[in-house]
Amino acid sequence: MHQFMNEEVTMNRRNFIKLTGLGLGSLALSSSIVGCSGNTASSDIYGWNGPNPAEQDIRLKVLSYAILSPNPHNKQPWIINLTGPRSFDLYVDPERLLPATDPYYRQIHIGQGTFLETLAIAASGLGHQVRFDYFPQDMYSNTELLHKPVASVELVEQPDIAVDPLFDQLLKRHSNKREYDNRSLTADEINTLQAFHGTQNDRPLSLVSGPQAQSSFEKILTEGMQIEVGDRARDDETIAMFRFDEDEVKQYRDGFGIAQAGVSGFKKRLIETFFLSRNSAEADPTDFGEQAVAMTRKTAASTATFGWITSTGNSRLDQVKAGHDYCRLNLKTTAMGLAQHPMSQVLQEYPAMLPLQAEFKETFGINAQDTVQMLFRLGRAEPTPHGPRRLVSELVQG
C-alpha cells in the first residue's frame, strides 16, 4: 500500500503542480535580477526589517539596506572590504557566480550596480552622502573577472542632505513573479516612468504595450526558457538556488522558492512536503524544466506592458550603471503601486541563446550592436513574500 501511494504521488506530481498554480517558470530566474517583497514574519528573520536599531557603525547600517538589492538568482554576489571608519571597497564574490547562464558575468555586474544604488539611497536617509570611485584599480574587460574592486565607497556625514524619495521604498521593493491582470500601464504611468528615467540617460528605457507586443513577448520569452532548460548545466545552476523547503531557506538565506510565486499557507506546506524534492529534481530536472516553460508562457501572457534598458556600450561600468538604473526604476514602480519582474533569459550570452536574441532585437527595432541590459514586465498583482538575505557580517572582510 505504501509503495502504491508513493507511485501515485509521483505520477500525479505534474498535474498537481499545474492545478495548484505552482509556476516554477516564474521562479526560474537564471539571467534575472531577483528580489522580493511582502510583510510575512520571515521578513524580520531574513533582513527585511532594516538595520539593527542599536547598530552604531554607519557602514553596517547602509550595508543592511544594500544587501536587499535585486540581484541574479538571489546569489548576493558581494564582498565588502572595510578600508576605513567610513569607507569600504565592493568586490564581486567569485564563489557566487552563474557560469552556465551568465558566462561573462554581465548580470553579476548589474547586481553590483543595484547594490551601490541601494546603498546610496540608504545613506541619504541616514544623513550621509556617498562618494563612489568606480574600478579604482582599473576596469577589467567585459569577458573576465579580476580580483579588483568594482567601487571604492566613502560615506560623508551630511545632516542636511536631502533624503532620496525612494528611501521609503527600500524595504518594500520586490520582483513580483505572479501572473498579472493583463492591463496595460496607463499613458500617464508610462510618461511618469520615462520622465523619471530621463530622456538624456545614456541607457534609454523602452516601454511597449498592446496585443502585438504581448504576443511577440509570449513567443520570445517562452522560447528563451525552452532554450534555458535545454542544458543540464543550466538546469543544475537554477536548481542549486531553488529552496525546496523552509529548512533550506534557513540554512542558506539566499535563492528563491515557491513563496516567491505567491504560494503560501497550507498549499505551500503541502507542495513542499509531498511534491517537491531536491533529490528528484537533481536526478531528473525534466519536470522542473517543463513547468518553467509552461509558467513562463502564462506569466508573459498575463502581462500587457514590457520594458527594457539598453546601452550602446557593454563595459563593466556600463553594466554597473545599468544596475543603478534598474534599481531606481524598480523602486519607482514600487512607489507607484506597480508590479515588476525581470524575464531576461533571452538576453543571455551563451551560444544557444544568440539566434533568439537577434530575433528579439529585430522584432523590436533594437540596434543589433546595442546591449539590452535588462528586460522586464510591468503590471499589477498582489505582492509576494520577501526573498531571504544573508547576514551582513557574511559579506564583510577586514
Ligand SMILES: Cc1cc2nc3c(=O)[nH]c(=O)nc-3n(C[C@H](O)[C@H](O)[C@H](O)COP(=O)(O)O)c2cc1C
Contents of the next structure:
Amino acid sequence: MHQFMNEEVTMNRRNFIKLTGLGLGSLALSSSIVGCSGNTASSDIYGWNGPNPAEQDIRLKVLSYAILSPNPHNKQPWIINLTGPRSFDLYVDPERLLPATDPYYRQIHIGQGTFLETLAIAASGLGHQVRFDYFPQDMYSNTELLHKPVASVELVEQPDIAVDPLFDQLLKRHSNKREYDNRSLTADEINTLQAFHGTQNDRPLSLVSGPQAQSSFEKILTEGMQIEVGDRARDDETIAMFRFDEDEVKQYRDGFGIAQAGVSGFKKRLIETFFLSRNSAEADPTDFGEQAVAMTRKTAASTATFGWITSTGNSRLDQVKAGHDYCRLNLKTTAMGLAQHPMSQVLQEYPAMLPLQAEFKETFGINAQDTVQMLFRLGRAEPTPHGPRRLVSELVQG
Ligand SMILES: Cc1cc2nc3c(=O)[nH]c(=O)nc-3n(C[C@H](O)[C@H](O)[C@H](O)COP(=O)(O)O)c2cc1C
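Mind pulling up the form predicted in complex with this ligand next to the form predicted alone we just looked at?
Now the full complex is given, and it begins with the chain already shown.
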C-alpha cells in the first residue's frame, strides 16, 4: 500500500481519481469498508458532551445544547445577547450567512427555529420551562435581515416539568449524509412520524416511498446539485465551509467534511492527504463540484423514502416554526433508529434554480404558491461523526 501511495501521489489529482475510481462519491458510499462509529474521539469534543457539569448558569447550560441543533452548512448563525439572570435574546449572526445559496436567508431562519427547539427541549430536561417571544421588536420581511431579535427567551424554573422525551436524543442527533440501504420506511414508521408531526400542523409533512419517487428524486436532486455547482460564488461559499482536514476543524469548529459523509479511518486520511486540498479546490472548483454531483446521485439512489415540510406562508416566523418542526422530526427519527439528511439545493431561491423547483413541485403535486421549507431523505445507515460546534462563549454577547 505504501508503494502504491508513493507511485500514485506523483500523478495529478484528476488522473488519480479517474484511475483508481476513488472519487469522493464512491468512497463515501463504501460503508462496509468505512466501518465508522458515531462516537469517535472527536465527537466527544466540539460541544457534543453537552454542558460542562460544573456550569451553574442555566442560560449557558441550555445554550450548550442549543448549539447542537441542525443548521445550514453548520454555519452556526446565532448571536446571544444576555438580557437578565434567566433571559436572553437570539439574533441572526450577520457574519454567518450563505448569500449565494440562501439569498433571502430563509434557511438561516430555519436554523434559528432548530436552535430554539433544541433549547426548549434541553430546558425541560434541566427543570425549566421556556417562554418565547418571537420577533419582539417586530418581524422583518422575508427579503431583508434587520438587527432585531428573532426571539426573546425566558427560562422559568419548574422542577416538576415533564421532561420532553426527545431530551435523550439531543447528544445523538445528526444529519446522516452517507449512503442508505435502499429500504423504505415501514408503514408503521411512516404512521408514527405522521402522528408525531401532527395532522393538524400548519406546516404539513409529506412522506413518499417507492421506486417511482426514488427515481424522480434521484433525477431532481442530482440536477439540483448540477445547477448549484459551476457558479463561482456558490462554489466558493460551499468550499469556504468544507473542512479539508482536522486542522481546519480544530481551527474553525464549524462546517462539514467527508467524515460527515461517512468516510473515516485510513480512507479519510488518504483522501485528505492526497485528493482534497483547499488550494486546488479554490483554484479550480470543477472536480469538487463533480464529486458533489456524483455523491448526490449515489446518496439519492440509495434512498427509498423522502420527506418534506411545506408552509402556506413564508414569513420569518413560518421559517422559524419550520425549523422547530424539522428539529423535532430529526430527534424523533433518531429515537427510532432512522437516518435523516436534508437536501436543499432544489428549494433554493436563486433564479437558476427556479425552473427545477417548479418541476419538483409539479411532480409531487405541491401547490406552486407554497414553500417547501425542508426536503430530506430518510432511511437506515450507520451513524456518522458529529459536526463540530464552536464554544457557547463565542455566541454570547453582553
Ligand atoms: C435549513 C437547513 C438546510 C440544510 N441543507 C442541507 C443540504 O442541502 N445538504 C446537506 O448535506 N445538509 C444540509 N443540512 C444539514 C446541515 O449540513 C447540518 O445540520 C449541519 O452540518 C450540522 O450537522 P448535524 O445536523 O449533523 O449536527 C441542512 C440543515 C438545515 C437546518
